[in-house]
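Next up is one chain by itself, shown in structure tokens, the form predicted on its own.
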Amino acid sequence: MPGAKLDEIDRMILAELQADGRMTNVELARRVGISAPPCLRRVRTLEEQGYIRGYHADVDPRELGFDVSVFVMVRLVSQSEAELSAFEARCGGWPLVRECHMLNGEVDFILKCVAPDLRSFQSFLTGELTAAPNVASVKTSLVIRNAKAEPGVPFDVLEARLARKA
């Protein structure tokens, strides 16, 4: 099972770290019960290891004027490996994409792009993403509000399958 290799320890560290990934490594290591120099180690190995990415400020899009926001659901011509990499790759080139996810059933991806504007979104629609090599369709949903942001994973649903599970 995933995330059963990592101690209480280590969990704890990503726990924390994903609420808060500014917090010095003294706060960490007193969050966690641990000292200071054997935390950091230990989140270096989670690095090292994967389960930490990276690390990120959580920026307001429309505090920066990007006050639309969009999830677009495509269909593709194709769904050869080579045309699904080729469009993920295409995607990784537009900057108004911010996430793009390949799915199973009816659509093939959903993106979800921010953009300054309707015009300004309505031009990549029309001038880059429809225009796409192998697109077949695209639908749009228009976001009103976000009621729920949460990064990461639940971690309290992790602990409690591992206790189930010993």
Second form
2 protein chains.
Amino acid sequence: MPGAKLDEIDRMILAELQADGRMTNVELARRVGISAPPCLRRVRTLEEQGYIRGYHADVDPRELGFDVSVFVMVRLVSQSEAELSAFEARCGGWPLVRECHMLNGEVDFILKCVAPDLRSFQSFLTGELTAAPNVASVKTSLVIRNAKAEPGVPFDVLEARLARKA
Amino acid sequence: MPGAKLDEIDRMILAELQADGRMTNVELARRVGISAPPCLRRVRTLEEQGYIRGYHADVDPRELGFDVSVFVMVRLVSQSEAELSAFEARCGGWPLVRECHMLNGEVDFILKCVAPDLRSFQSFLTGELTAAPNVASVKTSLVIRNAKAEPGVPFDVLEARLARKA
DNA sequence: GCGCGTTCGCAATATTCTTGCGCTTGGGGC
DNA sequence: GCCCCAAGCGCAAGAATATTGCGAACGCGC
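Could you switch over to the form predicted together with the DNA, since the one displayed so far is the form predicted on its own?
Up next: the whole complex, starting with the chain shown before.
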């Protein structure tokens, strides 16, 4: 199913909606060079086929008082599937954990966390994360600044043709 | 300016728009319990004041043929501001690099990358990244799977009151 | 050469967005 | 305690947008 067939217009639509997810359909149609109705139909199709997973407002964590971002490298004691899932589930319940990726190599998980300040992060760290069962070791790195953030710099859909599909 | 005053309704708006950025204003107003016009005015204010940085379609990289995600830890030779900026600028020019965060500690940068397959990632790695000036060492970790992704699991705006502001 | 399916654009209707306006509510100052 | 002011709400109307149905053009295979 994935990577069926996207023409140039579909790719432009994805790029535009990635840059501005609230763009009006009329404006979108104008930019990709077709009229509104077929444009809307294409968008619906892209949504149904899973190319577009959803739309989200990009809320600034700092404005809400989340001033620190931290990457956390976690090693577990056991890497059995049950334990891996258990850890993921635990992450799902921690509001400070915004992303949770399972990795290969020596580190089992990398987490991206946010917190109002260092103190509350450290309290989370010692009170929750390192205290959780099966956690062997934890290494943290404060984010000083970020040059490229996810939503602001959408990955280049127009280059996606380079990614050949079966 | 940050963290001025958000009431309960503002927080609900942020939470709803984070979950579904294309929600109609009428629907949004219904959910937060006010009528459409004041709801739209609140949204506009939140945008102007920077609480909402933008809206973005969440495009599935896999559907587009980007099957591998990789975290890359980068150390530089020199950490002078000029060199740091130069590296950030270089990252900005690499389409495979979707995020670039400067860290404290031994590692200078962590990058989140996507690629169509391992081969093209490794070609990027050896041909571009490690070949770039001032790059001392590079360590990569493949993402096996992710339990919590950024847009799917918005951080909990309703808990944001815990983040006290000046 | 001729259907056949796909996708387009046009037109019409339904829904939403957007602005102006009057009203209620809550909080000082006197 | 009373008045006044500011902030925020809802209502209503006009403008813009979304959405559906339909006929026409294009490309493809037979």
